[in-house]
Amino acid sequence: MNRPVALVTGASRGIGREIARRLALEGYALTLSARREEGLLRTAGEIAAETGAEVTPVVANLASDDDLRALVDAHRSGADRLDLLVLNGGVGAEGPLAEMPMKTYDLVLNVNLRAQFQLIQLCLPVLRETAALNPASGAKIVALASITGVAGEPGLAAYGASKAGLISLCETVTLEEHANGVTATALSPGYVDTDLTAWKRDSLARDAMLTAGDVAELTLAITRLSAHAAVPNVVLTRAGDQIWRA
């Protein structure tokens, strides 16, 4: 396969839907992955329709080991590379601290932190094999972070702490693995207009936050890097005049 490749998570709406979207009319072959499998079929079946890229749909729960390492496994049946693994899919959680549910910290950990941790070890031999392949561009991952990762957010204790971790851990990543041209970058946005934030519509208007276009565009920005640039991480925050609230 010689077109460029990506696997998307949480590829099935929002942010990871028109991400996918922007790079199959960049020329990327995907893969795409999201728990529920009536929405993934729709958005495979739109993106392929509209762009004409090669799109493979892959049912997979982030919160199971399993579902991991068979999306990972089902990518590489279908493809020799990975340019560029985008780790979109996550949950929410909004809450005072102190009443806030050990189970649903878990929960929010495991799927917002740890399973990004596992996606990248699974995909880290693909990554570099693409990476020697390709040594100008390398091989590239971004991560969706937030803007409660940098400034925390009263009320996102929980969902904060996980994306903190994850802007630790694309850092790490970068460090660990930049010399077989394997770089990660964080996306830390503040409120986008999806239907994961229809909660926060009766405070913000929706005209008020940030699009999903907004954070595709700095994702196809990072593709377009050399192997000797390296972005540890970006916030992208909503113009107003508090400029490090989410």
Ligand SMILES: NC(=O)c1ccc[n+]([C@@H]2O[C@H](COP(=O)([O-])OP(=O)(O)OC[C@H]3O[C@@H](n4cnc5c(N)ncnc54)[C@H](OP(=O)(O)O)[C@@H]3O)[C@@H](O)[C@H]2O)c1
Second form
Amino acid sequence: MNRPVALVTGASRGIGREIARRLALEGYALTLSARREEGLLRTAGEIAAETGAEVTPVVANLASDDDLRALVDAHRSGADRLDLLVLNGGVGAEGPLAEMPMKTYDLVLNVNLRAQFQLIQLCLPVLRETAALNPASGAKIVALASITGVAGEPGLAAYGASKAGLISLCETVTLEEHANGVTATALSPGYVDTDLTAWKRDSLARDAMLTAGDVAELTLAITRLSAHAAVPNVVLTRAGDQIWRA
Ligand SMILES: NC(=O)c1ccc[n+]([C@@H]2O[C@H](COP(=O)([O-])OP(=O)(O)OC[C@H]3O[C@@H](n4cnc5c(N)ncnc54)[C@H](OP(=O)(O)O)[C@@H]3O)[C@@H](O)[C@H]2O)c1
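Same protein, different state: after the form predicted alone, show the form predicted together with this ligand.
Whole complex next, starting from this chain.
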């Protein structure tokens, strides 16, 4: 009953799937969520079969307050702790700021920032409880931001703004909650080879992108730190001739 427990959003594909898989290999029990049921159930079944981990899939749209509440309720009804909250689910939107419809802006900000704010609020009670049980490690939040939240990128105005907000949110969580044993880390990668970057493949080869495994490794490293360590933001850039470009 002392095994660690993680909740991972956006776990059906891409970075979230790989983080979930590696956490399961490390002995975590998992609550996994995504918007679409079919992919989520497939991934949950594959991870459980490969690792033997206890995996609970919960369908939840990050754009719905009710779904977020139901997700955290479902987690709490199946587990009495939460060692790691991985705020990974997110959407992209590419195009010039001058032409971006406000409904696209709203979707990106709601899914990439508002939902993360609300999930943190909803999970703080169980994160604090878990940290009190395990003061040496505490409880941790890892949020998938982006290098575009650190350095603006043409064509990614709304996306970059949402990720800059997420980086700031992680800092505030650590400042307000470290005394309760809870810290937050933003991970800020450049282009990672997933479905999200399919639009970019014409101008950037897939093998020039980061891998989901790179991001998963950083996530595992954060989980191994003591409660005395806080890592506000980790920038993971592509090896090449520009450090601060996606
Ligand atoms: N790929 C990159 O280059 C890159 C770089 C920096 C940061 N990131 C960030 O890393 C995270 C994961 O990206 P990825 O590349 O792995 O993306 P991805 O392959 O497109 O996967 C996105 C995941 O998020 C879920 N999701 C999307 N919209 C959702 C919604 N409204 N409600 C609930 N779940 C939703 C998807 O579930 P469904 O399939 O059910 O929709 C899927 O599981 C994102 O936050 C992204 O911004 C990515």
